[in-house]
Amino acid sequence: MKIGLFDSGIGGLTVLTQLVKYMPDAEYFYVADTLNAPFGTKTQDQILVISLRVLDFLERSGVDCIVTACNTADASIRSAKVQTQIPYFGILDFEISADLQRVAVIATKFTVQNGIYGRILKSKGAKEVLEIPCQSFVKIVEEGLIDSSQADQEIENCMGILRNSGTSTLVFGCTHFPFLAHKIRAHFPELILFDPAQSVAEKVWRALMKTNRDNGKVNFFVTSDPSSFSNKILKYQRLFDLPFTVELIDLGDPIR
């Protein structure tokens, strides 16, 4: 079994992780648009033509199904309502079932301005939703920042608004974020942490229902600097605990 899967950067292994609890028999083949990140504050036809290109990509690599994981490529892929040759998961798939009568997302410049979570929580009976913007979480965990005091400032800069806000559940509303969440933690301990990850990890494993019979193994495909991309691999490889190998790849010009 293939499984095709796309981020900006490193984001998308809170993911991949995910799914190889489930498939660690399946061979992954993940894409990291490096060339065009962060997707976050970019325009909504700027992330679609990304995504496309992603997607076109993925689908001539003959995987099995795809899944977007970056909350801003899902939001835009939904938003234009585009449709897959193949089976289509993205990070926005999930289910829920936290207390909904306050809940905040923290998610990047562009899914927060979409207002995607706010309708799809609402929908799932969620009473509040605050959605801030957090994007420089991206670049703390690009940049390796993670246990830094700078990244405690960030904490405090995009999420003070919480404090003695009576929201009983945070969701990630992006992928980079749960590299965060131990930060996140300590600086509000009462609130309850939701990573989409896990239910969209199951809802893919639940459709496909396969196995394979090599041992599992993930294929990195980035559009840039694949030597740093390795570098930053390396760190986080005991997460998914599979071999991998980094590939570089042409995608087309920048998106500006």
Contents of the next structure:
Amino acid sequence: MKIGLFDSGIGGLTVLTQLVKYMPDAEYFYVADTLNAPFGTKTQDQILVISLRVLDFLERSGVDCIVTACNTADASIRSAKVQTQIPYFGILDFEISADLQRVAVIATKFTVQNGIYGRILKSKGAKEVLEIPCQSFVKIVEEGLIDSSQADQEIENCMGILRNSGTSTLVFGCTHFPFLAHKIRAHFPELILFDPAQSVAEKVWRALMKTNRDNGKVNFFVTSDPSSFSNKILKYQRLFDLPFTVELIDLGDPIR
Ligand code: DGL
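Form predicted alone already given; the form predicted together with ligand DGL follows:
Following is the full complex, with the preceding chain placed first.
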């Protein structure tokens, strides 16, 4: 089976890691549109153009399904009701069984403005949903600063609002953010952390169960600076533990 994934950078690795747990014998096609990163500060129209280009590339690569490993892109694709030629899954296809009395979601600027998490979680029974923009976390993760004092500072700046708020469950509404889970846990030990990726990976596995196996492998495609991306991947390869290649592709002019 061949699975297409995409994100603006390394955030999708948190989804790839979960997919590989269920399907270590799949061939993955992971597009990181690094030329257009970050996505979360862009408009609906810009993110949609980026997403349509990547969906088209993945469809032409012959994958069996697409998994949008980026909340920002998935929110934009869903808002525009895009139809794909092949089965489509996104990180927003999650199921959740945690305490939903008072839930907080940390996400990019775009995802929070879109309000999609509030709508989804309320449709699943959440009483109150607090959506908090934490766009600066994306850069911290991409720049390998997850253990820095800058990360501590940004967590306090963005999430301080959660102190004494009665929130029980925190949802990672951006695929970059689980890389900061250890730090967030240290700052807010009372919160139950929920990453939608595991539930989405299980859904993809159920849908593909009968598809032929391949040799486990990850083909990364980036739209700028393949060597810096390869270095980041080498640092995190232990998470998905498959052989990989990194190739530079051209998906068109940068979207600004
Ligand atoms: N990892 C992405 C998400 O889940 C996008 C981060 C960004 O490029 O702003 O939303």
